[in-house]
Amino acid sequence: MAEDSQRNFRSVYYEKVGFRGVEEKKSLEFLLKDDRLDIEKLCTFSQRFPLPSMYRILVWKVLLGIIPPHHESHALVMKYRKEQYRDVYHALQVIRFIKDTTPQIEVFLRMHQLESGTLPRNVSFPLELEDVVFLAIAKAMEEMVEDNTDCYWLVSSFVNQLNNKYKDLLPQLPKFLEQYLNFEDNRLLAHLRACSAFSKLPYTLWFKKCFAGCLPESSLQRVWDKVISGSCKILVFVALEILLTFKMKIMALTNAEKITRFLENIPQDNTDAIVSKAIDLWHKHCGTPVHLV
């Protein structure tokens, strides 16, 4: 008990002083140091707290299927990743769809269509709505991780978990977002359907681009973390409160495309504090996942 009371203190300390996290990176590092990384208290650990940075793209290749859960086995199946990313690099060069100077993220965005079997006959063909989402979410986690063959395995795998995992539930987060707009605040709910403007919320951009390129690094990396964690519900509470946060700027336009225009370039000086409340959010109307550590 004496020693709960310790631990207790400790964290509002940490919490006082700046250094909130102190204690979870503490859980996390226990976390792996199981010879089997448990899946789940990691996906609860996720879905609780935000990653420590040191930690982020190990946890997400285990969370993702890129590597297995067993540490013995990390370097040989990156071994086996990177020589599949060359052999695909290479393939795609014989057949003139790259060249040494086409952009990384266009480099991406071939191998996931080679390796999906949806690579167009001819690399001039225009641009499915589906590969421009796999643009946007390449260039955001190009900007996250260095190496380019686990920031390709990470994209690939992430759009892979959103059109297969989430197919389902992912059209219906605009829904989602009408019911708990008229519970958090009806009146702007009011506002956007005069305006005409609910309909026309840049949808694509929060919920197919899971937020790729309208917040910066540091705020699209913790929403990240729930959505590969197992919760795209958080992308509405994002939107959410993206809303409520600009609610005044909001209800001072009448036309739906300033509104639609303005949500789609947001001002980014306090999108950590948005993500912030979203999550907060997501705790209040969907709770609290069990701290499993």
Second form
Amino acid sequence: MAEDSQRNFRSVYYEKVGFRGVEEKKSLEFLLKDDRLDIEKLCTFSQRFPLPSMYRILVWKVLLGIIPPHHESHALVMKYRKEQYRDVYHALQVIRFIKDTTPQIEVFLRMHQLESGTLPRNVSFPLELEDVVFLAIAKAMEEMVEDNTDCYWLVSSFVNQLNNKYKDLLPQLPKFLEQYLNFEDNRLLAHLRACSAFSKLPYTLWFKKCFAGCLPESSLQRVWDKVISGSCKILVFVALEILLTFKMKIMALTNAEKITRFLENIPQDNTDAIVSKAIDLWHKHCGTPVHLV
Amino acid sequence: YLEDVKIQARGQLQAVESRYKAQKRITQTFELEILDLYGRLEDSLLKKLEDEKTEAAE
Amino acid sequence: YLEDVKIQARGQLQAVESRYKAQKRITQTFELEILDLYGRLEDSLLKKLEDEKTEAAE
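Form predicted in complex with its partner chain structure, per the form predicted alone context:
In what comes next, the whole complex appears, and the chain from above leads the way.
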């Protein structure tokens, strides 16, 4: 009994200072020891817990299919990935699309465009919305990932996941947001509707860019853990929690543009708490993934 | 175990295939670039010829 | 049988590998062509600039 309460106390303490993961980390390490990684279990783990930062890149790479489940193949497959990176990079230099001074995220964009056959005829062509989205995601990823090859592959695969797997679901997220906001705080929803702000919320920033450029990277990666492991619905709850957190401020504003502008530039000091609460809300409404380890 | 070997092989194959596809995209891109460059070279040659003609006529 | 699957997998891997290499050789040829064309284009632009300078001086 005494031991139990002590343990609980410690858990609460760990949670507060961010070390809750001691046991979670152990169970993830156990999963990562397998010769052949169990993708499904890794997904479930990432859905339930924040990934320890030392394993995040590895798990993301596995979940996004950049490296295969077999440990034994990782070195060989990464060798192929690196060669492909160099091939495409060099090609862009040859056709003078990039120079040594080109910012890294723009290099990534051009590489991605070349690989997907959407490279414009000319380097000075204006950017499409999807290019702007790509750049925002790349900029955030650049802050999280040190190695350029890893970073390119992660951005590119992440964007591909959004464009393929979540293609049909992403446009529906504003509708879900409306439903859950109605459930959680219908007065706030009524206010947003009354000043015609609901249809003008920063949906591109929230749902296309997945909060890249909205949340600082340390909070953002905990949201992306969920997106990469299979749930883009988490985005709805982050948006919902942002609305709930800044309710007072929003209620005081009556102009749609002002509301949008505020939401596009939310204060960065308590975003960790926002993400934690968003994850709780998401578990509350969508259930906690079970069958772990 | 057999299934395991198959999955492992597929993982490797997928990566080599992606590298091959990228290389193919590069070839296509280069092809377009070459056409474009020839076009520009011809334009500049034509313009030069015209300029020379105008000069001769003056 | 397992050995069979392994041999087959290796065969597939090699096939894509050799396709990749062939494609890469094409890319390299195109690359030289592009470099050459850029060189010619620049020459012709430079010459034009020089001609214009000479004309202006006359």
